[in-house]
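What follows is one chain in structure tokens, specifically the form predicted on its own.
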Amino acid sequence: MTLMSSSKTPSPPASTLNFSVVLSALVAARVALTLTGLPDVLRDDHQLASPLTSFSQLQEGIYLFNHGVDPYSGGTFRHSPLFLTLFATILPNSPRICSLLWTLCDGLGAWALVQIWRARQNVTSSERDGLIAAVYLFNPYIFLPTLALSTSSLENTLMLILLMFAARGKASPALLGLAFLVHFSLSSIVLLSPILLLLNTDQFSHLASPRPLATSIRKVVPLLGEFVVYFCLLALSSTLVSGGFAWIPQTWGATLMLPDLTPNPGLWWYFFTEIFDHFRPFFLMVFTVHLLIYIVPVCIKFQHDALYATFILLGIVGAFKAYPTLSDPGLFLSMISLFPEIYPYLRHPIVTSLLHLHAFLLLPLFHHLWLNQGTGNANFFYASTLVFACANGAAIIDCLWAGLRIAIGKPVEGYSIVQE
């Protein structure tokens, strides 16, 4: 009798197939939202789509490109060039075939960021897999812009992804991702110092257990070198591809000039709309330096955890960016789940959750209030992008807190911590 040997090709853990299962149906549950009216009336909301996203002016853009006529010559037209050649050529510019592109984009970015999660847990498969996807998928910060076809959604999913490869230690793709994300969004190049240190050091949680920077800071050149050759042949492409220089001052130039003042939920729109001319160049400045001067204090406290510095940067950006949605904190919202670690730390999740609803339900409120219903001004918008502001601010300054605070445990009956 001869004894056959049979090799079982090993099958995928559960949790792995669950989670598959879960994004499924999840991603199924947001196609379905897109076949209902709301991605119409919601596709020129001013909370979702600022002039930098607004899917209409990209149709707007397509067409005069298809015509033969320089898109940016009118002052209008502010995307980039490489969405306008994407999408004049490749993709579909059909809002109905884009609203399946758009959800698509938003299960690989739920896809991304359980990846992200798994690499800093270092386990290829977990039972929280399928809360975080649902955490991403569900939040209403990051589907309402999906439905109305805000190309901010399609960064979210470029920033998941460039995280997921960065926290792999694969640094070519991170930094091409990080070019293309600063192309599309200037304001994006904050979040170029934590990602360099994030390629640098690992991906694990050290929150709990900070140390000094164990690397030389020699290595950053090679990969800041890397990303700046990606960004500058990007740059090229985008001149070549607009015929001169004129993209450069209409996509890169509007954020940092501030030319269209259409309302959106951030802090610029209602000052500068208010302010003496003469003094426009000076706030200018300083509402510019005001985003760029936590870079380095963020990166030098949390030097021991780049991408809880990341993540720490991503709700700056998301809250004093001059054309922000709501797709920009909610990004940061749902990057909260990878870090379980820093719940029992925060002090107040009850007041930020709360003041976070309350935003919600006023930005949409007063927005009817003041451009529908004609009972309102542009005080009442304000305001409640005012209580948004200070929503998004106590939510970082209850993960700045916690994220310190871990490091010295919890608080123990009769005693108290001092800085000496």
Given for the second form:
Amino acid sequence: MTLMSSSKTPSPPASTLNFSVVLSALVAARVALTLTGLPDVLRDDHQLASPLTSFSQLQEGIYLFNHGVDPYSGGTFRHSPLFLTLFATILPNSPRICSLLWTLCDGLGAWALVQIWRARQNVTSSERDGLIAAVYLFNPYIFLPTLALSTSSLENTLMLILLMFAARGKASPALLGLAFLVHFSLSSIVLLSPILLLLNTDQFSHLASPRPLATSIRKVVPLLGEFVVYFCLLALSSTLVSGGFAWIPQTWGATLMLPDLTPNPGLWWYFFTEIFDHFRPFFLMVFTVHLLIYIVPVCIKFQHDALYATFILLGIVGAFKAYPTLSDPGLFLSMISLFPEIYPYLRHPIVTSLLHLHAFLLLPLFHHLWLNQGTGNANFFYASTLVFACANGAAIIDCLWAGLRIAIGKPVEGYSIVQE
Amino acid sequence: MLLLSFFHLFLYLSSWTWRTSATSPDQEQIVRDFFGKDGSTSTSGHTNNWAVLVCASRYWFNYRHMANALGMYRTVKRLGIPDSNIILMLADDASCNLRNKFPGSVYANPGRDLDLYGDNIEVDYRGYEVTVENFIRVLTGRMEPSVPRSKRLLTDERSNVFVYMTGHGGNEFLKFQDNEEISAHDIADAFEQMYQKKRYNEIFFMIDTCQANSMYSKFYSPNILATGSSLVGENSYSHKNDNDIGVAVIDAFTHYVLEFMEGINKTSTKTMQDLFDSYDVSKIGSHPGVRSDLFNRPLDRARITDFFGNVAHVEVTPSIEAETPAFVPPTTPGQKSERAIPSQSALPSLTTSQPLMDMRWLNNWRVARAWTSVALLGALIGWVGLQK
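Follow the form predicted on its own with the form predicted in complex with the partner chain, if you could.
Below: every chain and molecule of the assembly, starting with the one above.
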């Protein structure tokens, strides 16, 4: 009896310990990695840093700013003036210290992801915390841009923090975070709608039991107003630091007008190298509208589970934004860990993961073949970005399907599901 | 009535002639002063340099002619003329010739120290494209519209052109490709066309063939300086053989000119007179000649780099804050001086403190802006954070 009772003694709460251990171990490993020569090699890699997020451009803009030249007068500096403010005053500028800062931001992002999970599950700690932190920190799409000091990692962290606040129901911090995020990357405006929805509903999982939206839309208006106020205050701050309005066409204008056709893992650059100038405004409009058309359908379809709607729209932004890096789809992939309820209903997870593996191996290979070795051409790299887009698309479609399929229930013998 | 109109016509004509005759030398003087500023010794009025280097003979045993042209090409590039300003015409490909024991390379000395071919040369006219017609078209600029820019001599009124020709020649002719020849009259007429079309400021013509001096005897356009390797009735000799390549690798005249050039770099102040004084008849084996009667400047004031290099003169102006809106030209190219000379602008020298104070104020304003912005952000974050 005593033997049995001793075996039944509950083990000490290993989950929290597990999470902290995992978090600190991975952050320490990341710091160790930054001390090697790897970050210098990755600094200007096209997959990890776009013209809007590259650390070299940030340094150049700060140098110009400190020497009295308007960094927005040329076409090289496309970061938001808020970055200029922060890095010209309180944050350091050297790559070594910034590596530390970026790694800490990643750790913060992992912590925020775990908080979102805990909020969704309504627990203070769970046994999956360590796993979720590991999924975020081990994801190569996340840690490689961090090593390369791309500011898209900071955007990811900000995204996770504001989602954490939104999942906890704290409207003001979430909206302020979103205002910051839209200032950093204009494509994130797509997420305004699901986050407003999230603030009005709750963060728990309702995928299995969809209901129409219980609250009225009118309650969103004060939140929207608050967001606009924060946005304008940040715009004021940006105008103050840059001494004019030249930053608007250089930063947001870059997302809309695509002036810089540097190769990146996205779909826009190649297309806009080959179209005629005559059609450029039309196709810029098409590509921008393409990002916006997903907002309303996804929010309507997932009105019962706004966090899932946010998740899907994050995936869409990551796949179709103007200047993506690997960290944008990486966030989407890491966030799949928040929704284990859909795993049984994913139809082709292996295909998706193999497509991602395929793309992850081909992107740097073809990039090297085209730009370093010279034996390939741009079509090689473009093909690998198409595979990457296929992989992202497959992931989004699968998650969409599973999120809706879960509402129908487990498969029953003798019955099949058809669409009316 | 008629008398009055005649009087008006006379008045008009006289005022017109007086105006043009009065102002044009004045303007010329201004231009000369511009180029002769800050006491530089060179008096050339050119702003850019071009080179036309022609090897007119083919076949393996004329390896030395190709080496001549490539040696000149290397020198001219080393002294700063870019590929876009060089027209290199090689009638045959010595480097990839099947008989070349060192494929991909062309050497100009028996020890094979320096590969003139390498992997960074740009041959504009190669093989059978090197014809008399193409050479004259290059000089005169009369080409089909489809000819690409790299094959055109895009010179203007302020270009100094260095024309170098080598091959087999005779009394007033040069053999192209073993089946045609260009005569001294043809080249003289081409240069005259260039003069009429204002396609050069000055031409330096160098030719290394047998009886070379006859080739420049027929020039009649101004501002041409010419030199050749041998007198009429005299042969020009090759310099040395290389035993492994098996043929002569360089001609004597070109070899000694290139040897002189090795002592020249972009800052060199050696003059054309120094080059011509360096001719040693006993070493070269023939009597090189110089024709300078058409050349308007004294030879000891004409620098080597006026023709062989592309040397820009740099003038350092005071910093931007101290400048008045008056126009101060930042560079006067065409002069050769590596010294950074502050430009003689008409600024008062006592107000150096004022621009510095402006700088400091601008600096402070910028730092204030940045910190205000950070404070605004911090206040926003703090306010939102402290809310419930």
